[in-house]
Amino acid sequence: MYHHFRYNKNKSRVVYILRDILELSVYCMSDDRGNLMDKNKTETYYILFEKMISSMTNYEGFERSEFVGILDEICELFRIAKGVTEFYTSLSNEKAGQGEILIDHDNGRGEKVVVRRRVVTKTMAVIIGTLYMAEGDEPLTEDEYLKVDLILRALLSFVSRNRLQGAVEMLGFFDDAGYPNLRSYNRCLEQLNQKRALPGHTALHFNLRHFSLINSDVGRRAGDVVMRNYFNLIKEVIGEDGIICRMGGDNFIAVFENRCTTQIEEIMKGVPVSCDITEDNRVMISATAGFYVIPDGFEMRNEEDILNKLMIASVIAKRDDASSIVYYDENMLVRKDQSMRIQRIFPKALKDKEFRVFYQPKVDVDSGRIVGAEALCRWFREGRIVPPMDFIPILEQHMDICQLDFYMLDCVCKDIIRWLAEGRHVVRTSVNLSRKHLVDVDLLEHIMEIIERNQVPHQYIEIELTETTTDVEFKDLKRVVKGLQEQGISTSVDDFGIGYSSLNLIREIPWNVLKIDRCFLPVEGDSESDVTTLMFKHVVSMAQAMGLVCIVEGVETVRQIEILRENQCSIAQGFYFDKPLPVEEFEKRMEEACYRVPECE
């Protein structure tokens, strides 16, 4: 009776369980009631059952067409007209009808349900199997019913395993929005690496630019459509020979054949993307991107071999004003090592007071008097000055810059108190705070604690904040400036004109001082009708009409001083008067009372 089912010691535990079920079913069906099918039909049943089990447990290569063919034969043997399996990942999805339905056998005559099984797994997935017969066909005998039911239960077990494997695949290799995730990316890299096919490919990490503004403008639902359409544009270019995945938020990572690079670069630079399925509404989307062209002979030891290089290039692209697309080269690794060294030695350098305050005067262009100063940081290390550009951008990548800013504010407060105690003339001094501070919900309290601890009169401190780049930062900036105003602390906006929504910045936030970036300042040869000259004139006029004090940075020539006078902008800061000075030299300048200024024409 059982010789058609050949057991293999190497088969999985599933086979032995099914074998036991089979033997039990044969025992149960071999009773004295005379309900056994004829011998040939029974033999055929067990042959087909064995084939079905062998096909289901062929883990090396399951052939769906072969499996469906076996099911067709079984259904014909038992007069089954249609077989339906349903899979739902949850009870709520079953209720909503959101699942996968397969009909592997259907002769078009299935009308009457003869067997139905519904199974709820421990993970709360639901698997349903239903078999139909034609109305006029001979009903199943008791023996036939038991055999068909056994096959259906085995089939549901198989469906459950396969569909749950698919669910695990989705959970492990895709995020909640259905984008392939970092695991998918690493798996693709491993497959390419095994084939030694990574050379000839380019890796990419990119971040959508100002995407929070897109969400604000078109709404989050439409923003999701925009992101998906942008993703699909790149996916279509990459094709089947690479992958694009989401790392989270609006950060993505990809690997593709080198032939795709030019097209993908153009997409990174900016393309119109539809906000809805009608494609009537479109927005321009661009990205900051780090590329790594994988060289010949490259062999990946682990995924970080590529990811680290990508992130270096991507970080540079994000903070580089000149280019939003950066290709990795080995010099970047040297710079990264330098960055890590700076971060490593910074805490001790701060503790040892290697950072010192330099003061750059703010000068009245009519009288030459010093009317204010800006505190700037200089790092003295091992007998030399470390240039600010060698450490400030590095510290700004992390929260280290916040520690330095508070250190500088404390030093300035101590100098002001000393000057007051010594009876010196004291001017209001501005201290820069990085945008990194805006994530600190207690920033106002931290600033005021330093000022109050040093007992500095509030009129001598000015907090200088740089324009923001996102709407989220803008709201935080507004909150902080209003809080400082309530404490009587003057605030100034630095680098006006190069950040996020500059007009909103001065319309909605109660600044005291507007520092106009040098990019607005006309240079030698600019005529009255040049765009720069016109913009400078109107920015100054608008700020003064709003009651803001205007200070122009980067003043270096007599002509620029004349331009300030012509536009009734009375305060300048720049090398024409002085570079940033050590505290002792700045104190001497204050004693000298004023600078010589060019006479008015």
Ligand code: C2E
The other form holds:
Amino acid sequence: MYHHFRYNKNKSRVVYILRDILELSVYCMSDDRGNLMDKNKTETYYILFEKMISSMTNYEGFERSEFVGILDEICELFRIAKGVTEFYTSLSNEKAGQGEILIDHDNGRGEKVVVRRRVVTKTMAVIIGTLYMAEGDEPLTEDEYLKVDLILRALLSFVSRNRLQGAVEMLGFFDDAGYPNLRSYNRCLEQLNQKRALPGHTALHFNLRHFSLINSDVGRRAGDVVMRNYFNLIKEVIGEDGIICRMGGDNFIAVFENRCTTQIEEIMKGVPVSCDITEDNRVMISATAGFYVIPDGFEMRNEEDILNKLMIASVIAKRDDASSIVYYDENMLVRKDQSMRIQRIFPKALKDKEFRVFYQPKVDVDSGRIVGAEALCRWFREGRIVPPMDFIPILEQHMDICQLDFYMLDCVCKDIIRWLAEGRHVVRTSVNLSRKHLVDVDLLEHIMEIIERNQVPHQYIEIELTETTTDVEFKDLKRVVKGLQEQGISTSVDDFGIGYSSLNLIREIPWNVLKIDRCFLPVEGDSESDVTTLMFKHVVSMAQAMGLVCIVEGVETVRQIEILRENQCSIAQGFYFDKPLPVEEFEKRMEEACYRVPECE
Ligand code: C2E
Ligand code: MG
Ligand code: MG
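Alternative state: the form predicted together with the named molecule, after the form predicted alone:
What follows is the whole complex; the chain from before opens it.
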């Protein structure tokens, strides 16, 4: 006997549906009860049902238009005027009427509900299917009803699977704010890689500049709009062949065809972006970006392949001294390895006393007398002297630099105490402290502990700090400089003139000394009216008017000494007198009492 539909949880629904269809067709041929549809109609139903199952389970992908076509035919066969499916992700969304409603068939005559099925899935999603007939049409026979119900149930099971798959996909491949995430990115790379299409594409990682400031300026909500608009701008350039994803915070990653690169570079450099829908308010948004042009023949072995390269370029782009757009090249990897090596060997090198202090005299340009010195670090490694530029920036990437600076300060203290004990003439000596120290809330105590432990009279020590760019650092800097001042320790602004020199920095912080960088110093051939010459003049006279001592760094020529004299700036530090010297040589210079200086004109 024919059983309409049996459902066994252990077996696939489709197997049962197909078996029922088979039983049904055999049954229809052997019996001829009035309640059943005629053979032709049954055959049509069978064919349509098979078509529907085949369309729903197509490996190549689901074709909605084809599927709707089949449903239309089925509906016609059973006099169904309208078919509607609803999908809600939760019971509360169902209550609130917040879901997706799809009308799969509608001939405009459907008024009477004939079948309504509501399914609640294990994840509490709700799927509802409703079929309508026209009021006057012949009602469904019992047999027709069972068939229509079977179709509806098959349809709902398919819709629920499809929708849930979509929901899972959304959770896995998008973040909370709806941006595609790293998984989407990797999937796109995989697809391109499979087609061997990665060459011809460029990968990009970027970070929005000062986005926390934008957020505090325009508010968080407007900040979200800005981010979304900036994202969309790039997405539009990329088009279909590529992707842009958010990695988290204000970090993004993208891959696109090489032809998009110029346009995207322009966007990275800075564009006005609106913070509301009306586009009345616009803010300038730029980014620091690492690009990687994927080379010919490139095949991705794993997901990190491209990401690692991007991060190397992006980290370089983020350093404030570098360009904000950096293209990856293989040398960067070599340099990264070198820098990792330096970080690895640093602790032992420090313990083994491979770092030594060199002293560069600060000289009074009128008398030629040594009036001070700067302690500069040299690394003696495997019989070679490594210059600071080869290791200081690397140590500054982490907090390693702080250990080195304290070590240098300690060595200088020990030299000063020895000189005093030996009855030598001693001058104030400055020690460089990296900006990295500013995060240390106990910095002042640490400096004083070293000086006190060595029992160095405070007037012999000076601390050099460079300018800062952020508000937070500014506050810390002010606190530290003030604290040192109260202890009678002199402080100097190092490298004034490079970077973002701010007049506020010298007005609000009680420095003793301004060290003017050599980029401010006019060179041979610069005339009186050159901008450099003018700026030098004014910076010196302004600093002096504020009661600061000016020291000019990088003095190399007679002409430069004359310029210093012309501007009543009396202290110079530079190769004209000496390079940084090993301690024994520096001690000899101190004994010689003074340098020969050029005669005044
Ligand atoms: P800085 O503090 O501005 O030091 C002055 C630099 O200018 C020194 O480079 C010095 O050798 C160089 N210099 C001096 N006179 C002349 C000149 O006439 N012409 C030219 N072209 N250069 C001159 P050095 O020793 O290579 O140090 C470079 C930088 O490394 C220093 O710049 C400082 O920022 C950093 N540094 C050195 N030692 C230390 C240290 O112990 N701790 C920290 N944190 N930084 C250090
Ligand atoms: Mg210095
Ligand atoms: Mg300097």
